[in-house]
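The data below hold one chain only, encoded as structure tokens and taken in the form predicted alone.
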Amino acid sequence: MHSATSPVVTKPSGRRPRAPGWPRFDALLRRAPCDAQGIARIAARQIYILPTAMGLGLGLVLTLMLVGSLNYQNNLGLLFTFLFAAVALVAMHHTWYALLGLRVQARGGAPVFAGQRASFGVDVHNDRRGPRGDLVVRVGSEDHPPVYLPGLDLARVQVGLPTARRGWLALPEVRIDTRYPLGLFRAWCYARTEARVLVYPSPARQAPELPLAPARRLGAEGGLGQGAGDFVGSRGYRPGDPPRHLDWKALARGRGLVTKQFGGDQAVEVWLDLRQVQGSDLEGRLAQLCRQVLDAAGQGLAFGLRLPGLEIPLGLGEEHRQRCLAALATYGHG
């Protein structure tokens, strides 16, 4: 992992540099905007259409048929030429019409760790009574199987993006293609989305030992304070755990040996502080904190998190774990 002060060396690409004042062709394409609910509706001027290789081949064949029929004054040849041309024009209209009026909405999936694939759900709504066939949702360069969309129905397609760094990963747009009904033309459109997925830091393989400290619940003379007998959670069985603390009901359900934890068992607490993590690279220090959060949660310990400008109090459970990981993911990103 490079530090923030490491020089970045770029290799010459061998391509001619683009003039500074020239806009990119991709920026000139029209995209369907999102409304307040995050839904994009495909309008007529936002659909692009071009002939496929099969369509170009058919056009060449029709041109040869037209020239030959005119040269030999073959009325039957002219009839078939114009008939096939009419079929191609109707197919072009249906290809364009298959995208008109579609409503597209994308939603972000569950948080992931950096290096894993982020999942998004793309809903395609059909407000017409007629079906729409051969709809392909594309994200980046990835293709997904075609979707058949019945009338007055919706289809949900799961798409994914690779992740490389922590923070919010946005899905700025999706592309929908179709070659329905004959494959002679390909129509496509772009729909903007507001979906995003939270990416946690990639946990380090190794991290310093957890900074264990006596729990503040212990009295001044070492006795247990108020709430010592309260149930605070469960954890996996460890050799030496008293049998009276085993959760026999969980064993009967097939969950294995689980030990109940009470207030009196919680004799330590853990404070994870970014300022106490060694290292000059911020991302490396956050990766170590991420590993410590996972270790503390896995051991069933009460832990808190301290970051510059933010302190998450002591807590337990999956919700507390996700809150701490989210704080690490968004730290320094505003």
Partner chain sequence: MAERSPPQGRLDPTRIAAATLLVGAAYLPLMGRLSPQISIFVGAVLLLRLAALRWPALTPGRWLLLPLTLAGLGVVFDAYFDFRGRDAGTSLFVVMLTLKTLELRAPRDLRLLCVLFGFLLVSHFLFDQSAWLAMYLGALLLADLALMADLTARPDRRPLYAALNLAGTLTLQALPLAIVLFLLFPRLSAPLWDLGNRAQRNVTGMGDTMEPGSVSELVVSGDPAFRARFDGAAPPQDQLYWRGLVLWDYDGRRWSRPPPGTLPEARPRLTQTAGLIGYELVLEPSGKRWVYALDLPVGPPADATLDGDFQIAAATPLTRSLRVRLVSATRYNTGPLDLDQEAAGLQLPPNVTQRMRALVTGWQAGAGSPRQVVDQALAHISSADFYYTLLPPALGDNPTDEFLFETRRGFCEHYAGAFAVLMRIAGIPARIVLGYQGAELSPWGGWYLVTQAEAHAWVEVWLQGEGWVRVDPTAAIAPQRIDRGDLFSRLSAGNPFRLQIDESGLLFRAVHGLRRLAAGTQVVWQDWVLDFSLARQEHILAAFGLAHLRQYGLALALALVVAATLVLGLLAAAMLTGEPREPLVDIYRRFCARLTRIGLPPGPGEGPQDYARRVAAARPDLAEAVAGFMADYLPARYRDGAGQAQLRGLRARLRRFRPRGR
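Give me the form predicted together with the partner chain now, not the form predicted alone.
For this one, just the chain is written down, with no partner chains and no other molecules.
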């Protein structure tokens, strides 16, 4: 449907203000590329490491210990100072090593409307026998709580991104941080991902009345809707369905909430057309159209969608609704 190089539609908003140099600096860092399966493997050259504030603090304390021990020619003090310093140095390698060879794969979640949070699942694989601690997955400006990853195991982390505009929202990369083992150093790396989430237009508050077309013969199927006539089938329950249409027998059989649908004698068909929606800008008109799609689907009307260059025939049901919304989301984006 879309190539993997689809443009990044949405920049994460609400980013915490940072020193002006940082985003540019971060942009210069190497990213771990994805392979054909969309898995990024962290290599040595893609890991960055800096001391934390606590690490710098330890450096200061160690300097004081060193100067003091040297001054009093206190060899035991020196020995302990060097031991602590050497532990910090070894810990630095452990910090780096905790990220080395991680495999990262992200998957996009269900489509959302613009303004809602898009959710992604990030899988972090540890192919090593030993554990890796304190892995923090960071997407945008949000940190997931640290994960302790035992050897030969997989951690699945749900992260979210805010959305503002319709279209495909790609998660170009995730950052993984660690301060394992002592919190003195912070290593981080960026892993590219191919995950993306479809963002529907944000539905307008108000939309024009549905353009109800005169009833037309629909063959033997009859119209599907909320009428009170003949039973024509069932579909999954949606909030707002009249309780008397609930299929209680199905519920008793453990099939969950199911709404019985009845064909009405006044079956109507609705054609939603971008050209018939008034408005100054395209996005506003798409938003209105989106509202109309939701209304029509909510009322159980059979509807079709016409966009310039695209026509989705009349249909009903959840799949049809999603198809229409997806068409609205990607309209004009190729």
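Between two forms, the rigid core is the largest collection of C-alphas that superpose within 1.5 Å. Residue numbers count along the first chain shown, from 1. Here the structure is a predicted model, which means the values were calculated and not measured.
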Review point. Quick one: core overlaid, is residue 148 moving 2 Å or more at the Cα between these two forms?
Key: no
Rigid-core frame, C-alpha of residue 44, shift of 2 angstroms or more between these two forms
no
